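For reference, the chain that follows is the form predicted alone, supplied as structure tokens.
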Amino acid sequence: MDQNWTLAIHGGAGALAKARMTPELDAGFRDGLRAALAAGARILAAGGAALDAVTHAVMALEEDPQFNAARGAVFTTDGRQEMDAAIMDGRDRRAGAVAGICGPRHPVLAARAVMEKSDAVLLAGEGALRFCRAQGLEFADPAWFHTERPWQALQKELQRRQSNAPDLRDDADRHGTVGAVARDRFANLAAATSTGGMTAKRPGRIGDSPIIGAGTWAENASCAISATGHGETFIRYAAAHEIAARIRLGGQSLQQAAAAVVAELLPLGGSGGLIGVDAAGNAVLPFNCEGMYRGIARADGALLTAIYDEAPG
């Protein structure tokens, strides 16, 4: 065991625009930021689990409606919440992923409990929460998670295609997810991702999230990954794997490999971005759009946030 740890996280990529962002607004996404690495460091402090940290750092941003994630989840065009989430452990790539569920108050619990507690992979719709009330996880009020600034981004989209009306929305208004990267005392890695999905998604519509290789990846051998964008893209190039396989097999740095794959996803309409962390502590933070809501901690104790194209501070 050594004294090095790696802690990183995102709130979503597609930050609202610089023009729309307010001292106040910018002020509350950091402190939401900064209470997720706080809680996910204070494990990897301890000398606790890469896998520990990412859920508790993923499980604070859940709880935090500035984010789409549980009790800030946007809604389907038929005003429900669907929520995904999916987490790994880098030891022995188990992992554990839920889809289209509302109720447990913790999406990333539910996945960590497929995991830990399923022969299964993926669990979706009523069986996975009936598997979850099952295993007692807590669940919460459906009042709980409606909040309502992405109930309103539901109505102006709605009223928009009702129009006919371009689309003029920025990403902020479209998509997000909030996810964790973890590299512990151990060499350990893990990974963490959970969503609302996208505003307006059609009911069923499952992005990338819950999709171990495309949002969610974790071994020990190359890289931890937790995606955040237009899902549909990331699925189609298997990115966090295709990160993975770009360090395993091809040599790449986690550096060189994450930039290459965010630059290619662009133009194929893979607007986003991820986390990234190794079994050395490197970690990258890379995105294509006009903002990421991110941070990173590290055993200096220091917890650092950015929002726009600048460097965490």
Contents of the next structure:
Protein chains: 2
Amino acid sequence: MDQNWTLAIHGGAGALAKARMTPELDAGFRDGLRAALAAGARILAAGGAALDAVTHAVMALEEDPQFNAARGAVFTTDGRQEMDAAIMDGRDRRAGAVAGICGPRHPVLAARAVMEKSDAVLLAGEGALRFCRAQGLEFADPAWFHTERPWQALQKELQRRQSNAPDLRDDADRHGTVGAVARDRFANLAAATSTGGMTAKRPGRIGDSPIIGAGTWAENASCAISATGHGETFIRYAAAHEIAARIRLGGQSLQQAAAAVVAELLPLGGSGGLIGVDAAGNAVLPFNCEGMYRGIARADGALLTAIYDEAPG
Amino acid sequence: MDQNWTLAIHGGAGALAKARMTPELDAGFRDGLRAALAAGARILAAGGAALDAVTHAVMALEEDPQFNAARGAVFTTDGRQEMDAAIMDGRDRRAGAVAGICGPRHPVLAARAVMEKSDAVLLAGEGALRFCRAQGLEFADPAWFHTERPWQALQKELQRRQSNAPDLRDDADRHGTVGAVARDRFANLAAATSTGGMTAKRPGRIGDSPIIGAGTWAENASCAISATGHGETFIRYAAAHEIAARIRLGGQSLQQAAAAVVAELLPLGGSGGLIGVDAAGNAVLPFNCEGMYRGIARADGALLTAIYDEAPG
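The form predicted alone done, now the form predicted in complex with a further copy of the same chain:
In what comes next, the whole complex appears, and the chain from above leads the way.
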């Protein structure tokens, strides 16, 4: 065990356009990010596992209706919430994920239960819910998950589609995700991601978040990654695993590999970003769009947040 | 356009234990494999697209109740069939996949419709079925998919679990998948995979077949891969994309990379195998268990099949 640890989080590459940001909104987002950082940092500082740190950081973001995951999740075209989440342990690449569920208060805990209590990696829909009930996971009311901003975003988007008006939404109206990656004092890595998906998504659509290798990845030998953005492009690129492969096989640094992949995704339609850490404790938080809610905490006491193209502060 | 083309197919690493194989069964499996090879080879020989060749080869295997996909799919613990399929085009990495569906006669056509007619890559469950209906895909009766051998395998496995008897099943009772990879005369690659999953799987469980990068992958710059075996391990390893990465970033040949990954998966619980082709038309069909139904067809007229550790003939 050493003194070094690192935690990075994101609250989605779907940041509100700068022109629409107010000081009040800005403060709210940063408070939410800081609360999630604190939840994970506490565990890491005490010598806890990266796996626990990312679990608790993501739980904090899931509870916060400002972010598109669990409470505050966006809606499908038929007005439902279908949540996806994944978690991966870099020590042994154990992984768990859920897709298309609405019920468990913390989808990330559902993903973790799949990893720890089932022989599956990915469970979806009604079968996943049945498993979560059998595991005794806490369920929340539909009303608890339902919040006004994503509901209004759905109504606006459905109206737009009916009137065939051009799609002028900014990323904040389109998508969003939350995630965390950590390097603990034992140099173990972990990653977790949780999302409501894209506003007005087709029922049954599964994005990159619960796809191991696309939106979520962790292996001690390379890096831990949690992505956010246009999920389909991240899947077609196996984005998270691609970064790991460039480090492990291509001899690149985390910074090189992550920056290159995020840049390459944009012309393919992959607006978004990601967070990553490696076993040395390096962290990266690149994105290719206007903003990404993000934060980083380190053993030296730093606890920093950022939204737009700015140094975390 | 050149004269070179290659098609490789598999009918699952869940081959019947050699001791249980009879000449009649052997002939039946080989006939099924040859029919699928012929369906794809016809297209490739005429200068058709790899994407069409893998589609038609997999359709032939889906129709054949000897293999665990579509007709003949295995059953979940609650006696249902939940099918997964994926397809990927190596030209532009477009991809489509479906998970947890029972209805479309050809799940691989459902995956292809997702790729070509939706903005999603992966659709699951009821939402996926709704999309398939809207696309006018052919649906089949539950009775058509239901066959006796997988149904009896489920009953036997449920009884075994009730009596806590040791799991002595061979791979043929456990899993199975079908898949095809092709290199066409334009040096384009494609891959497709279709499966009923594992016998007595938990409802909602999604394996590696529809996970782009795990069980299915195609990019012209490296290879096209379709995997079969213990899906969870293939997901945790991002097996198909790992092979592509070792070729593209690690300078390995398809043969080296595929053989190494299949060997590395076994001690991790990943019994199974895969098929792969590269842009030069090389094909590999490695597996780490007793057998894998497989076949290969080439421009020189070769149309070969194999089941156990033997040269295709």
